[in-house]
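Shown here is one chain on its own, the form predicted alone, set out as structure tokens.
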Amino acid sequence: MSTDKIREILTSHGRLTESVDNLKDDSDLYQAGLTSLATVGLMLALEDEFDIEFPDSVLSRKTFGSINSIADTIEDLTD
């Protein structure tokens, strides 16, 4: 999956201190200023972009943790 969509979002939502435009795809988002109030806007925003619903089971600041993570759970979640 191209993660171009979901640094977009977080430019948008995430609210961040640092640029997303300098994170890694592995970048650790809490450190870059993700907060749990800002993770809510976040997690909406994407299901809304990617007509998705993140399940109970997947809400944890480990799937919120990297671009990667976003990534990967957006993956399993539309197969």
Second form
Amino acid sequence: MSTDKIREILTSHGRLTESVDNLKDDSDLYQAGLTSLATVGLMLALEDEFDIEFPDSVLSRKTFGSINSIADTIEDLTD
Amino acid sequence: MQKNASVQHTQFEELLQKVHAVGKETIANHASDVDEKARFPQESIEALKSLNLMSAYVPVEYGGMGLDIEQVGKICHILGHYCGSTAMIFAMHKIQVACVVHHCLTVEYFKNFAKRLVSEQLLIASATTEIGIGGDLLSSFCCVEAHDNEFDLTKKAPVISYGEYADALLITARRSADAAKSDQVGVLLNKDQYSLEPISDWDTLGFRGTCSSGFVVTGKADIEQIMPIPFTDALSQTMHPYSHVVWASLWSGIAASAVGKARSYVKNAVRKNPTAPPISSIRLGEVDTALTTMKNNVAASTKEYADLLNANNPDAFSNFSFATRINNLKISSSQLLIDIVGKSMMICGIASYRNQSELSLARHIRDAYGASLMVNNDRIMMHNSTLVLMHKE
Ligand SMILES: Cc1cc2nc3c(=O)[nH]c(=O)nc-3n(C[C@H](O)[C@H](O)[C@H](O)COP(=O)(O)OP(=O)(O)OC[C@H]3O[C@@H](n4cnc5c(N)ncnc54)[C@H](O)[C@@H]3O)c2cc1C
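Please show me the structure of the same protein in the form predicted together with the partner chain, now that we have looked at it in the form predicted alone.
To see the whole picture, the full complex is given below, headed by that same chain.
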């Protein structure tokens, strides 16, 4: 899937210390300044945008750890 | 990730009897003196070494006992009965051992270290807390400065339990000078590779025998001594769950010891007046309920963690609801500890308030208040307050 939408949401909700444009799809978002509080906002925004609900089993640091893993998870959920 | 298989049941029961024996014969005898003088419980740690307990969590193939987390928790619980500081030292040591065992046994240096843990019964301390950062384990100021095959490291650590008495030190630091503060590694240094410059003493309310003074640590070591995984992974898979499990286990031992004193007080009262049960027997029933809750919490979380270790799926540890439950164990156990010791004092009355008395709970209550501060409960609650928003039942 295209990661543009995810990048947009990361920009508005991720409160990262680095610009999202400088991040690669596999960059570690926690190292880019993603906090647990920001993860909540990010999750809610992703759920609204993609009309999905993240089940408990995927709610982990790993899921929100990179743009790729967010994209993979969303793909699995929308299949 | 490496994990231990459980040791045979009868063998382990025998070991527990031995732990009780050194608890009664050695550890309990020195507990007051250790507490009064805020000194290192040398005799007690020696006694644990005589049972080879410093390497209890080291896998059998390296010569250790290969105990699992549930078994280590049981030992912590027993030690908590006899001396909170000794139990805390043992528990903290085991956290560092677990980091080595779970994550580092692919590296030659750590393999040898595991063998030395067995043959020399080494004691490992930890310097995670840093001046200017406080209890936020996921950030460091200090960094590893690598050149060729070596690195230098200087850390201002305000609290290093038994730092002066340890044989090795596990330190967290940023990966390099230009790494983000969350991009951390753990390094394990031997005593002859670092110096400790004292910056604060440890004259505290409780856990006085942990001798958790502050130091500037200056060290130089081989790059092989850097743990081979990012510290965040070691934290989520080991340090965070393991520490809360072993801490809560030993706190439940302190709580059980307090309830034991309360029970003996009430028994005495019943002996004196067998026809009318004293009001304190109701209080005893009440405090026993709280203790059961505490023990059940510990057992449930320990089992959940043990199951995850057995499943050997490293990703499962970063699940937010697991982290929340482990945090809840820490918060509730540290609160229940104060509650249970306080209720036991209500039962034993002034005898428990005296420093010198069979029923004294003075050390217990002072130790109890440390539990909610070591990684501040409010910091943990703040973390949970965001995690619970994501939770789906
Ligand atoms: C008996 C004992 C032994 C210890 N042994 C060791 C050891 O061997 N090695 C080691 O490294 N450390 C050790 N520690 C330190 C311990 O792990 C904590 O890191 C330390 O106590 C935290 O210090 P603090 O209270 O100054 O900081 P903080 O955790 O920063 O807390 C200070 C205050 O700030 C608030 N606060 C700060 N940040 C937040 C936040 N994000 N959210 C919510 N509240 C916040 C807290 O609620 C609290 O009011 C030990 C502590 C004890 C009590």
